[in-house]
Structure formats: structure tokens, C-alpha cells
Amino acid sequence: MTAVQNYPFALIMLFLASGVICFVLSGRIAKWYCLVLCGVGTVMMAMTLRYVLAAGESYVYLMGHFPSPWGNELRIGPFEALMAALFCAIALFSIMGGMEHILEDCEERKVNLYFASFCLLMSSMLALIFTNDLFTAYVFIEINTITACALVMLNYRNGGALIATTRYLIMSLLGSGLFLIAVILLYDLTGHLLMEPLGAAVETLRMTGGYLFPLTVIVGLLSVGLGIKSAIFPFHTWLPDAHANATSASSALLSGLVLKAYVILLIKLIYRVMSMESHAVSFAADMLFVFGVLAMIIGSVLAMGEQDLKRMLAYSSVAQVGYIYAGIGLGTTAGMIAAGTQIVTHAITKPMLFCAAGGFMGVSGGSRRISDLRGAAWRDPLSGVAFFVGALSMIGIPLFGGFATKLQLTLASIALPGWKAWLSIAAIVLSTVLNAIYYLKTTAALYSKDGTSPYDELRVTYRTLYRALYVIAILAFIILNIWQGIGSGTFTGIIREGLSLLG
């Protein structure tokens, strides 16, 4: 194998080992170590993406000396490589944008623990993107759960962090349990855990008419289990508290990346185990579609009633995850492409909004209440610009990332006859109107000059180095967002090719 073909496995192991390394490093060194590691990882995954695009095919990385169906494998194609490169880049910018708040919100002696948890989290997400083995996926799902909870709990300044973490852990373990039950049943029926032989065995059972009811139950367990972990409505109740009580960098990671890792795994399972043809006519597709449409509307309605900026953004994430599941639920290739496009859009937009929220809190006495944040966009102009760009993207204004998603999902819906088409289009229109109401209302408050905020004269002196990191991160997020809005064909083309190779 060429050196670049080893990069996915090497990066997973590098992040995994770095989780241990950061335990023995001081917080001062650990933070720079993680930034460098994310930068190196972004370059490695970009090179891997370039390799698979040039090759025009995916490849399998065999871990150890035992081939399929007994060994353990990674599968690397354009879809997986794009998502891995995106995850490393967004993680880098999220940490840069929230570095000031990480150091303020975490106890000094626990800063290294924060970055140790971050490294383990990155390792688990990359493993979920690349793994070709269901039990390996389960193991890293649990690592992902524990480390994500740790990132919320380490915010010692917020007394609600422990309660929020407990709720997060309980709901997440429920999702993990359902996923594990499905894996056990699949292994019992087929004797396989690797996706390719597993998919062939499932197709044989389906063709012969054997065990159709257990297979239906398994599909439901997989879909609901991963749906709970990605905060699909109505299993989203843990999300607002987790985001509100975490430091801004953790909120950016949880919303932008952690939720998407489970969706990416579900997409892989649909293509490689269930098959797109079977998914399209299954009850699971209809269930995910209905949940997605409800999330688009109800998530937006709940966001409209929030007076806490971070909770508002959390409910907005529920609505945006709804777009992903609505696309998956359409049961078509165009719907899947729309879902993949939304994964990219949300990953590059929502972390920017959470980082901007951290900036507003910094110039408003740490308050998250929108009434206290009035005029904050003038006290921190860069955060104001970032929030405005993010708001335009979430609404779906042309030239910004969110427009690409809504256009793709609308086109996918129009091409599909039946009740899903009109329901999807109606949900897109209504959700867009609701998004515009609460995002523009919040933006107006942030730019208000009516003098009602007690923090109008407050100015915070930022540490120059960390402010420079924040500026770089915000500018990178803005550029990525506009790139997605203007040149969405780049990402969409890679997603289309990657999904075709998945099948």
C-alpha cells in the first residue's frame, strides 16, 4: 500500500494515543499539541481525499492478518475521506475559536483532561466514519459518548453542567443499547459483523423470505438508536441543556460534529447493510422522514420561544438535523445527497454560531440571555459578523451554505411522487419562515443600540494570542460558508461520487 492509504488508520491511532499523552502533559502544552494534531490530521485527510478521487474507487484497509469475513477493516472512499477532512478542520477551528473560553471555564489543573477527552472524541468520530465493522462501531460509539459527556461536565463555572451531563449520558446510553441489541441480532442471524458480507447475508435472507420480521425489528433498532444519539425529534430533550451548559468550544464540537458522526454511520449502514432499494420501501425510511419533518418545524418553534442564546442555537440544531433525516427518509439518491450536503453545511455553520455566542457572552458579563446581549454585536464586531453570516446561512439565503441544502432537498422532493414530496416542500417553506423570524429577531437584538443592556459600556480585554486564534477561526468559518454557498457543486460532487461507491 502507498503511504497515503495508511493515513486513516494512522490518524485514528494517533488521536487515540494522544488521549493518553495529554493526561501527562500540562494544560499549557496539551492545547498546542491538540491544535497541531488537528492541523496535521486535516492535511492527512485532504491527501487521502485527493488520492481516492484520483483513483476513482474506494479501498479497504485490513487491520491485522485476517481477511474478510473474520478480520477487522476500515473502508475509505470519497464520502468518508471528505467527512474526515471536514471533521478535522472544523475541530481545529472550533478549538481555536473557543480557546479563551476553554481556559476560563475549565479548572486550570483539568485543562489537560479537556484536551485528552477531545483527542479520544476525535479518534472515535474518525473510527465511526471509516470502520467497516459493526462491533468496532459500537465500541467507538461508547468512547464517543463518554468523551462527549466529559467535554460538557468539565465546565466547572456552570452549576448545571453535571445535571446536563447526566441527562445526556442516560439518553445516549439508551441509543447505544438499542444499537447493540441490533448488532447482536444481526450477528445471530448472519454470523457476520463486517458490512460487506453482512449486507450479502441480509440480502439473501430477504430474497428467500426468511426472518423478515426480525430484520424489520433490527432496522428499526438501528435507526432509532442512532437517531437518539444524533438528537432527532422527539429524542432531542437532552440537547439544549448539554449545549447551554458546555463551554462554547464544546457546544461547537457537539453540534457541528458529534451529532453528524452517528448520521454518517447510519448512511453507511443503509448503503452497505440494508441496501438503498430495501431502505426506500421500508417503514424505517417513512419513520425517519416523519421524524425529520417534525424536527424541522417543532425545533424551529421551540427556538422561537427561547430567551437563552445557546439554547436557541441548540433547538436550531434539532431543526437542522431534521433536514438531514428528511433527506434520508426520502429514500432516494437525491435525498441522500441532500442529507450529505446538510451535514457539510451544518458542520461549517453551527460551530461558527456557537463560537460567536461565546464572544457575545464575553462582552456581556457571561450572560446567555438575549436581553442581556443587546448591543453585543457592537461590543464584539467580529462575532456580530459571524453570527449574521451564520443566520443568513441557516435561513437559506442564496450565496450562503444553507441555501445549497434547501435547494438540494427541494429538488429531491419535487422528483419524488406521493405524499412525501408535498409534505417535504411544505416543511421546508414553513421551517425557512420560522428560521427567518427567530434568527433575524436575535440578530436585531444583538445589533440593538437602544441602551437597555447593563453591559453597553463593557469592553473585555482579550489575550492577544487567543484573540488572534479566534479571528482566524471565524474568518475560516465565514470563507467555508460562502464557499459552500457559491461553489456547493464541489462538495455535492464528492458526496455523489462517494455515495455511489458506498452502494
Given for the second form:
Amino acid sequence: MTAVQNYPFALIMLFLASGVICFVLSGRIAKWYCLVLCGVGTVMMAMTLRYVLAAGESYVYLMGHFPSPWGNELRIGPFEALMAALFCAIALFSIMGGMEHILEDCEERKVNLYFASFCLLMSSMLALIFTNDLFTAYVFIEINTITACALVMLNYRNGGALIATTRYLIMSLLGSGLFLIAVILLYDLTGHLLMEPLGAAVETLRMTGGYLFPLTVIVGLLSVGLGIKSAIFPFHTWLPDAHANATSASSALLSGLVLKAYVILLIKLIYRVMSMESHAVSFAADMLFVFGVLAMIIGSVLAMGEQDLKRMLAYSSVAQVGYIYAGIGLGTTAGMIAAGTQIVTHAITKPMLFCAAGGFMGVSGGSRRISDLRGAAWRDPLSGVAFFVGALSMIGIPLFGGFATKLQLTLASIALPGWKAWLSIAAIVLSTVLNAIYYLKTTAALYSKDGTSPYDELRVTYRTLYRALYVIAILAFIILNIWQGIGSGTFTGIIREGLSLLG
Amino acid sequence: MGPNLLANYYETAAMLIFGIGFTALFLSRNMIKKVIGFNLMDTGMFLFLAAKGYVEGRSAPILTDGVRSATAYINPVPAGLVLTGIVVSVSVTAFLLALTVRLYLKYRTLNLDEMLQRSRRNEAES
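For comparison with the form predicted alone, produce the structure of the form predicted in complex with its partner chain.
What follows is the entire complex, opening with the chain shown before.
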């Protein structure tokens, strides 16, 4: 066993320990500590990714060297390593991009608590990506729930944040309750919690034809439980408030990463426990597909009617998560690759948009209303560019990330016979048109020069250190986006290889 | 159906408790009732798990009188899961209650609908 193989476990533990360390650090030190930690994490995960790609296979990391079925395992393959590397990098850029607002929005003596929650959140997301054990997944889901809520709540001087947190927490708890009951039922049927023996046992059950009804119920519970937590339509009602009322770094983390962690877990469960063959013909796949398609359209429609910039972006997240679920619901490997591509695309685009929204609010007296933000792109040119790039990417213009997703999803749908192909292509077209309408309308408002905004004289200053961090973060996001658009083969190729190793 | 439900009365009761808790957490407007609902929901699951882990006539997996045969003891894993689950449930309850205190201090009510109304009124005023 080489040193690189230990990195995933080491990084999870490092983030967990840092969560405790940040409690005793002062906010001033904690923020730099977290930035360095995320940087280190990105490098470590990139090295792991290089290792698994070079080895061409995935490996299982035994914790405490207890073999299955007694031990607890991590499983590391190209798919997981890519997602983990990306999560660390995006967390780094989100924190950099939102640093100014974190310090403004949190009480000064609570800044270190923000970073403590952030570290625990990162560790839980990495654990969800890597874990091979369902009960471990449940425990980290709850850690994720609490810390994600804490990240929203630490902004409690903003009026709506408390109620938004409450709704978010309650919906999340319902989701994790359903997930836990599904895990318990699975354990009762099979006697396993690790994904490999569990998958084998489920396969045997299916062969012998026993317990088919409970298995269907379990798959449904798992899908709905994880679906509630990743805001699948119609369980998205908590999302706009929670994402809009948080500080911009939290919004970026929550929309870019937290929603995706659950989807990644669901993809792993589909591949390793339920098996792709049975997923393709299952009721759960159809259900996820229909919900995804509805989300693509209704999320966009709701976003069109929104007068609040961050709420608009949040509704757009609902639509974008719909793309992921539509890809999963297609039930083919191509659909899964499209879903993976969309996870990457949305994770590099939406945090950029939320950081840009934070930039606009900074030069508009903290207001989120689009009418107050008119002309904000001139007052803060870099945010303007970032928002424009993000908007083009979300619409799906070629050369930007969003195009890669739409291409993959369309290809996956065309290859499929039957009703799903038509429905999916119709939804992609309709959703693209709706996206174009509201994103371009908003961009036009941000670039308007009619001088009706009361903040017309404000200008952004580039002299502070935080501004430098912001510039670096935004540039990194833009580069990632264009890279995903032009060289989309890079990420998609790794996802394809990773998914083939998962099954 | 009926006889099975009666024979597995532990599981039946656990699912009923889970259902009651889930409904309370989902539909009740009062924060405290929601917290109680959440705890009921988790308790239902723990009862289910513990009932499934128990085998009639065997004892807890602690070595007694030198009996080493595995058939004398029950499976310890469900008990371990219940313990872990209780820890998770306690921390989430603490978070929910802390949130409830904050909400009460701010809105002077425990009813979520009233909170929403008051928060909208505050927004309209400011």
C-alpha cells in the first residue's frame, strides 16, 4: 500500500480534526487555516486521482484492517477521486470568493465557528463520496445536515435566515429519516451494510424472487430520501429560502457541493447495490426521470418570476438538479455519464454565479432585488463578466460548461427508444429557451445604464486583500468553465472510466 | 396480512410510531411538536432495529460463564447501530431546540405560520 492510497481517509480525518481545531482558533487565523487546508486537500485528491487513473482500477481502503463484512471501508475510484478533488477546489474558490461577505455577515466572534462548520461539512461530503458503508453514510448525512444548516444560520442577522434554516432542517430530517429506514430494511433483508456484499445479497434475492415488494419499497425510500436532500422537484420548497438567505460563500457551497454529495451517493448505490440492469427497468428510475424533467421546466418557470437575484439563482439550481436526475432516470450508462457531467458543470458554474451575486450586492447596499442591482455590472466589472459567463454556461452556449451537459444528455436520450427520449429532448429544448430568457434578461438588467439605481455612484475598490482573493476565485471559476466547455472530454472521460469501474 | 402483523407486533408498533413521528415532523405547525415528532420517528426506527436484532431465548453478546458458542448470543451489530443512531438523534434534537430558542426570542411564538407572517410584516415595514 502506497502513501497516496491513504490520502482520502487522511483528508476526511484532517477536515474532522480541523472542525474541532477551528473552535479554539480565532476567526482571523481560522480563515487562513481553512484556505490552506482546502488547497492541501485539492492537491491530495488530485494526486489520488492521478494514482487511480494510472493504476486503471479502484481500490478498497480497510479501516482498522478488518475485512468485510465486519470492517468499515472506503472505496476510491476515478469517479470518487475526481469528485473529491473538484469539491475541495470549489470549496476553496467559494470561500475565497465569499470571504468579504463572511466577515461582514457573521458576528466577529463567531467567524471561527463558521469555519468550524465548514470543515465538518467538507469532511462529511468527502466521507459521503468515498464511503462504502451505508450506516456510515447515514451518520455523515446527519453531520452534513447540521453543518449545512449552521452555515445558513450563522447569517442570522439577515431576517429570513432563521426561518429558512428551520424549513431546511426539517425537510432534511425527513429525508434522512426515510434514508435510515431504507438502510435498516435493507440490513434486515440481507444482513449487510457494506455495498459489495449487500449488492451480492440483493442480486441473490432478485434471482430467487423473494422479497421483491420490500426491495421496491427500499429503492423508492432511498431515492426519495436522498432526493429530498438534493432538492428534487417537488421537494424543492426549502431550497430557495435557504440558499438566498445565506451569505454568498454558503450559498455557493450549498448549491454547488452539498446538493451534489447526495446525488453522488445515490449514483454509487444504484451502481453497487441495485445494479444498473435492474435500475434501467425499475419504477424508481421512471419516477426520478419524471421528477427531473418536471424540475427542469418548473424550476426555470419559477426562476423567471423571481425579483430577487439570489432566489432566482436558487430556483435555477432546482432546474439544474433536474438535469442530473433526468440523466439518472434515463437508466443507461450514457445517461449516468450525462448526470456526472452535469454534476461537474453545475458545481463549477453556480458557485461562480453566487459569488458574483455577492459582488453585486456589495456595490448595491446589500440589496438582492434585481431592480436595485440595475447597472451593478458596471460598478463591479469583474462580477459582471463572471455572471455573464455563468449565464452563458447555464443556457448551454457552446464553449461553456453547460453545453457539455446538454450535449451528453441529448446524445443519451437519442440513443434510447420510447417515451423517455422524446420527453427528455423536449424538456431540454424548453428548459434551454426558458434559461435563455431569464438569464439574459437579468444580465441585461445588470448591464443597463439607465441610472435608475440609487447606488449608481458606488464603485468597487480593488485595494483590499479580500478583493484579490475574490479576483483569483472568479478567474479560476471562469477558466474551469471554459475548460469544461472546450475540453469537456477531460472530465467526461474520467467520469466514464470511473462509472465503468463502479458497476 | 393480519396474522403476520400480529405475530411481528414489535415491527408493526415500530412502523406505527415511525409514521406518527414522521407526520408530526412534517405537518405540525408547532416547533416543539416537531421536535417531539422527530424523536418519535427516530425511536420507531430504533425499536424496529432492536426488535430485528433480538433472537428469542438468547442473551446479550457479553461473554458469561465461559459460553463461547455464537448460538447463545444475539447479533450485536443492530445494538451498535441503535447506539450510534441515538447519538445522532440527540445532537440533531439539540440543534433543533437551539434553533427553536432563537426563533422564539425573535418572533415570540412557536407557531411556524405565525413566524412567517411576522417575518413578512417585518420585511414590509423595513
